[in-house]
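What follows is one chain in structure tokens, specifically the form predicted on its own.
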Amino acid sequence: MKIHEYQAKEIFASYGIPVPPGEVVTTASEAAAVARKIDGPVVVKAQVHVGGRGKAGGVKLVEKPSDVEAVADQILGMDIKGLTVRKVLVTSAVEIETEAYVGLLLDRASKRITYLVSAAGGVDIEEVAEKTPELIHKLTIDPVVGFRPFHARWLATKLYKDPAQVKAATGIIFNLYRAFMGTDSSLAEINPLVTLPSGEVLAIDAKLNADDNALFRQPKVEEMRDLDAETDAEILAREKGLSYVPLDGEIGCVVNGAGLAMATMDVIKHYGGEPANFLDIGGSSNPEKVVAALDIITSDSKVKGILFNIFGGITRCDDVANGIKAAFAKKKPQVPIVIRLTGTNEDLAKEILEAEGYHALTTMDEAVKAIIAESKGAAS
């Protein structure tokens, strides 16, 4: 789950990370009121769950408080990569001497939390990682030893030479780890971490992604969810307990099991198709989950065909077939459908579906080939 910059800054500040003062608002007049309280140059920043806000015109430096209302009015309502700006953060502007990058993530290759820092921080950090990876310093954290102050100091020396700045950065780096762990996050970033002419080190941006699987023990973080930043399909999937990720293809997928869902997408691409989603209904044969899955998939206008790929292990195929039958009785998609069922009680499942006029295939390859062919026919 993503949270906004202003929310991440609130969390960072609670863990002792210095951030500039500011407030989030929803109207231009409120932005002007905040600017008057700051009484100096401010930055008006769009609050949307997407990168590249500055390049899209969603981050503006405003020298005079009297100009803030007009600038905020321009940013509010702006479309940035498909997301509408409904809130802006009005924060104190600072004079920047240097910019650095500090970030924590869960590295799936090493299966450990990994720290990344670079003195070449800023908006082009992705380009730095691609073209000059030697400028990024990495520390993989041993889960037995944990992250210690001497680790933080070593990383800080990769950013600064001045002893006072190394000391300040050491505290920030260590506290960012505490914030990451304390909120069960999967990603935490400060980009940029800046130095001021006075030598002060300050986090002027903040990013924090919470692990959805840990939200049950992070109620305060869960309350920060912004439903305006999510699609209706994503909201419905969460309400119904479905794992759903929208993609750019035309083949809608309804699968039981995350591993099978990944394999299904791979096979679709192998045969020249493009998956429209990752959608795992889990081990349940609950018809309501299948109905919800169909609602989600059919709400995507790009979908030209739907593939049900079900492997019956603990879940019996006849239970799933009855779920599909009940779901189709409530909602029949207007695009081609291919069903693949194999495993426990698959013969009985095929009988149930054939009685309803549906033919179930056995192998994934033939099912994928069939839905790709039928979806191309539907699109022509």
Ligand code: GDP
The other form holds:
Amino acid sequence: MKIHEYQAKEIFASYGIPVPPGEVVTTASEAAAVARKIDGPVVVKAQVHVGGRGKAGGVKLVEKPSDVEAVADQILGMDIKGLTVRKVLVTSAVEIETEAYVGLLLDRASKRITYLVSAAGGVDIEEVAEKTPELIHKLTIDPVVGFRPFHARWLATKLYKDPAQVKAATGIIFNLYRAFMGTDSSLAEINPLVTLPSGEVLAIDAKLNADDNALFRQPKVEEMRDLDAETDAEILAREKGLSYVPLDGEIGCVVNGAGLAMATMDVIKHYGGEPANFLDIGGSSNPEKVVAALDIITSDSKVKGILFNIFGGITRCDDVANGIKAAFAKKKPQVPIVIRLTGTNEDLAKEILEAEGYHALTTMDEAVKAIIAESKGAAS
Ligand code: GDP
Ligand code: MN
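After the form predicted on its own, can we look at the form predicted together with the ligand?
In what comes next, the whole complex appears, and the chain from above leads the way.
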């Protein structure tokens, strides 16, 4: 789960990381009121769950408080990478001397928490990572040793020469690790961590992604969920208990079981197709879940065909067939459908689907080939 910058800053501040003062608002007149309180230059920042807001025009430095209302009005309602800006953070602007990057993530290759820092932080960090990776310093954290103050100090020396700044950064780097662990996060980032002419070190951007599987024990983070910032499909998937990840392709997939869903996506790619999503309807399927899955998939206009791939172990194929029947009775998708069912009550399921005019296939290979061929037909 993603949270907004202003929420991540609240959490970081509670762990002792210095951030500039600010307030989040939803209207331009409220933004102007916050700016009057701050009484000096401010930055108006779009609060959306996506990076690169600065480059997209969603972060604006405003010198005169009298201009804040107009700037906030322009940013509110703006579309950034498909997300509508509904909130802005109005924060005290600072004079920046240097911009560094500090981030923590779970590295799947080493299966360890990894710290990344770079003195070349700011809006071009992706380019730095790609073109000059030697400017990024990495520390893989050994779970037995843990993250110790000397590790934080070593990372801080990669950012600054000035002893006072190294000391300040050591504290920030250590506290960011505490915030990451304390909130069960999968990613924590400060980009940029800036130095001011006074020498002070400050976090002026903040990012924190929570691990969904740990939210049950992170009620404060869970409360930060912003339903307005999620797509309808994501909200529906969560409500119905479906694991759903949208992708860029054209073939919608409804599959029971995460492993089978991954295999289905692999086979689609193997035969030259592109999956539109990962969607796991879970082990015990009921018609309601199938209806929700179809609603989610058909809301994606890129989808040119839908493949059902169901293995009936605990799930009974006839349940799924009835789910498909109920879903189509409610709303029949306008794209080709291929259904592959095998396992418990397979014959019963086929009878149900054939009575509805659908043909159910038995093997994954033939089903994937069929949906790719049919979706190409639909596209032309
Ligand atoms: P992002 O583009 O979504 O990562 O948003 P950031 O919060 O990182 O802001 C983007 C850039 O705007 C930063 O890298 C800074 O260069 C600039 N910026 C943000 N806040 C301030 C500020 O208070 N003063 C100045 N001078 N620049 C700022
Ligand atoms: Mn940033």
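Take the two forms, find the largest set of C-alpha atoms that superpose within 1.5 Å, and that set is the rigid core. Since the model is a prediction, treat every value here as computed from it, not as a measurement. Positions refer to the first chain, counted from 1.
Asks: Taking the rigid core as the superposition reference, indicate whether the CA of Asp39 shifts 2 angstroms or more between these two forms.
Replies: The answer is no; the displacement is under 2 Å.
Asks: For Ala188, is the C-alpha shift between these two forms 2 Å or more after core superposition?
Replies: Result for Ala188: no, shift under 2 Å.
Asks: Determine whether the C-alpha of Gln334 shifts by 2 Å or more between these two forms once the rigid core is superposed.
Replies: Where the cores coincide, Gln334 still shows a C-alpha shift between these two forms that is 2 Å or more.
Asks: In Å, how far apart are the CA positions of Cys317 between these two forms with the rigid core superposed?
Replies: So the C-alpha of Cys317 has moved 5.0 Å between these two forms.
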